[in-house]
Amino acid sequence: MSALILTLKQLPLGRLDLSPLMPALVSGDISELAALPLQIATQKIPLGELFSVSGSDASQIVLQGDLSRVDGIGAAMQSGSLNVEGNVGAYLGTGLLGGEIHVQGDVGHFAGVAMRKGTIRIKGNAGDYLGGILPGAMQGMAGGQIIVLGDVGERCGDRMRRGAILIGGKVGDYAGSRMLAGTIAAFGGAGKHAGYGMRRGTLMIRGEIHLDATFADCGEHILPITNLLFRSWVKLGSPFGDAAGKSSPVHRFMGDRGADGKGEILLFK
């Protein structure tokens, strides 16, 4: 079987939802994805009128065009491949439940919340948000791996709970914001108010950072741990496996203070 490429005719007016397109999948047949509906701010399109639709192979989906105003791509996913060949919106892989997800270009705000399982990988920019956390709920990201290329916006990881960001260029204000477990590592610098009442979890940055009076300066370390970690991500490639196999002390700091303070900012070369 070939792969189910699915290719936007062309921009919509409005934001698009994709989002129903992957329990569609799992619960429906390839031949009636056509008439599958989706929204379109007040409208509801059926989804051949806005794709064009060849292959059969759900396990491995390849979407194409112009996808800047489609929010949702992958939201429930639970297994297989997802390519997506250029920019895309707001709320890629919500709720993630496994297989990988690859972004070739930028992508929109709130990027992998709520996701426990699966990969996703981002060759441009993401928005804010990036692994966070939907309106009401109580913890954000829960598991898996998102990694990022290029720069990422404020909030990332906020109410983070378990799994791992990587992000090759910079990552903007109130990085981790309320962590409460996980990692996340940016080797561009991070904004301001990195770790902002972050309960526990670790901050890993490289570059330029500015630390609130709330984070307690413990000195440098040679951690064993850091360097495992380095060695685990030199399959990435680079930035990522850059600092492999060497034995720089890392400046730790501990906080937020002003929460649990069991938080850790790792400054590393």
Given for the second form:
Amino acid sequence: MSALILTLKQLPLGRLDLSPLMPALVSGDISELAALPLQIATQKIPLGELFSVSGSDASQIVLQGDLSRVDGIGAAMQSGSLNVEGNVGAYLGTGLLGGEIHVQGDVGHFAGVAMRKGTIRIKGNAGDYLGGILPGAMQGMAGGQIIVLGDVGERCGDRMRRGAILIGGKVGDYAGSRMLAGTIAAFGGAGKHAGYGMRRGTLMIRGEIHLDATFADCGEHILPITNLLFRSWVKLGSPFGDAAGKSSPVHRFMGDRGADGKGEILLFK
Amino acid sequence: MLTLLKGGKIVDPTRKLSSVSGDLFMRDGWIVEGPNPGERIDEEIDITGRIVMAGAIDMHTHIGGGKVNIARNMLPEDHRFDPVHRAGLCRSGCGHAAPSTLTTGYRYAAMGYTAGFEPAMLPVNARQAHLEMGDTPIIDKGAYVMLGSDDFLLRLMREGASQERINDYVGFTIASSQALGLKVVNPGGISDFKFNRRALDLDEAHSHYNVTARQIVYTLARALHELKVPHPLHIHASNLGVPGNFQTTLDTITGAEGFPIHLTHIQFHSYGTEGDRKFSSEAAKIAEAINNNPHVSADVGQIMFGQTVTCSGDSMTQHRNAGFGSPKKSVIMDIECDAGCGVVPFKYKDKNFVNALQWAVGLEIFLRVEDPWRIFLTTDHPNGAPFTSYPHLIRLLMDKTFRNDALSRINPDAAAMSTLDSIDREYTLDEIAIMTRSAPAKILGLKDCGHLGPGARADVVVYKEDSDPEKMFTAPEYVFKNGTMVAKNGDIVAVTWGDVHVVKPQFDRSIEKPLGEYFDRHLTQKLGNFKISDDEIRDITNGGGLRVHACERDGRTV
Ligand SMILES: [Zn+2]
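Now show me the form predicted together with its partner chain; what you just gave was the form predicted alone.
Starting with the chain above, the whole complex follows.
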């Protein structure tokens, strides 16, 4: 069987919601895929009118075309792989339950929100609320891994509960805001108010950062756990493997003391 | 425009018609005897063999007012799994437990409901409640305004004001808020909560005003009777959900001293303290009390398993239950001098002992109350379950085998404590029609609703008979509202706007003098702005009308 390839025929005029795709592939027959109704602006249009479909192996899906206005790609995916060749819209991999999503370009806001398992790899940049929370929910990302080579927008990992977000570039303002647990590491610095309202969890930052007054300076330490972590990232290539094997100390700050205060920001080199 | 529905089997308990084959004529929104001499029939629909009933009426459903909006805002995770996209004539919205106004109207209509009544409108929130109801398409609506924990009434009672003076205040409140009835919630308790009280029994004195819940119930029940408001006092009794509260409920019945009363969501008020877990069903005692007291009616507030949201004016109870919320969040609000409210999302689980027993208690009450004219089919939407579960509930009542199957799947300890399996009763179609149409119209004083006689509004539902009542009641073949076909096989085919039902009791306007001073001194608006005019109601109903029902009533029942 060859990979299932969906090619978007043209850039839609409004936002297209592709979130029904993965549940439909799990429960339905691939031959009925062309009839799957998709919401685009105020209308419902069958998938077959928007995409040309080839191949039949739903465990390896390829999306082609200009997907920058397509939201909800890979939402609720359970297994297999999904490869996207260009840029994508918002809500990539919402509520991901397993499998791997690869995006060659940039992704919009809310990628990986409420994900529970699986991996999202992004070559380009990501928008706000990466691995964060669906509006109004109690918990954000609850497991799995997100790896971004480029920069990330604001509120990364908002109310994150478990899992890891690794960022090659800079993470925007309010990184790890209201975080409950989990790990966020950024190799290109952080914006303002990192860890705002975080209760527990770990933010690891290399490069420039401006710390709020609600984080307490706990001094420099050599922590075995960070060395183990750095070593485990070697297989992800540069820059993620760069800190491995140096045994250099990390500078630890605890906060946010405006919340529970059991979170930490570790500055590393 | 004259429409003939030809050859249906008419089920109309108000006129004692039980599946009687006949023709039904509708002219310009009303049901008529037949064509005038020489009049042409414009449209004829063959419904041979179909069951025809009046539009169903939900006499207790939270569809408007502050707390419903809070529930809507609080539950994005619930809406997310039931998105309502714009489709056909219907606009987008959100669904499930606390649907948007538009979705509420569409879903009720598609299910054969043509009226729904908001049971807990706070006077100070009345305008907001009417705006939301005005935005609810197709169905008729109305509201019971809430008193009993409001500062002005409690002051009057503390000062020993005469019943006449209190009647004036009650009449003023009903008329100014454009209500159809009056509700009391945890009498005095919502107010005493603000004085740090966490429970208030029927005969305990309020810690500030020194009046008891029993006095409040009696005073308000009597006020409505003397104002000749058709719907008796709608009572959400004290101690909701507390094990052993059945005694409070029985005492509330005697506390009304023979004045007619309606006990709402009685299921939540029928618990005992027997058994290892000190939680048991006293449904039999409550049902017996209803059977023996013809001046008492009740709606059940059945729970169904699954996610929903509880929203109540009873901030004292909701504060107590906030820790059980799922997802774990809640809003408890103080609302000026009127009362309060509490919203707690809740998930009823069939394997949970308490929830399973609550489910059984509700069904026991349905089946043990003998007179279907005095027991009403409700889930206290959305407190026990969303109203979309009604067809399932109807099947539980009409099909003993189905009911016992469901019983065998709930928590076994709860099933063992319930007497449900020993009840053989199955509701008939006539009885379902009584409790969902004829009886609500009667108890609310809606003379032109709930039946299919000439002079009634042409709110008509045509069902394809089915051995599975759930299927039959989920998507009727045709639904007519004011003579317009609005739904067909569960799809909305026309969006109309229903009327607002109100009463206008007579009272002495001199009450407005002390009230005006009170408003100036204590409230956030002026008395003149508080009053909602008829024109304002007509403005906000999107073209629906204002229907004023007469305040007349026979003598004291007991
Ligand atoms: Zn209620």
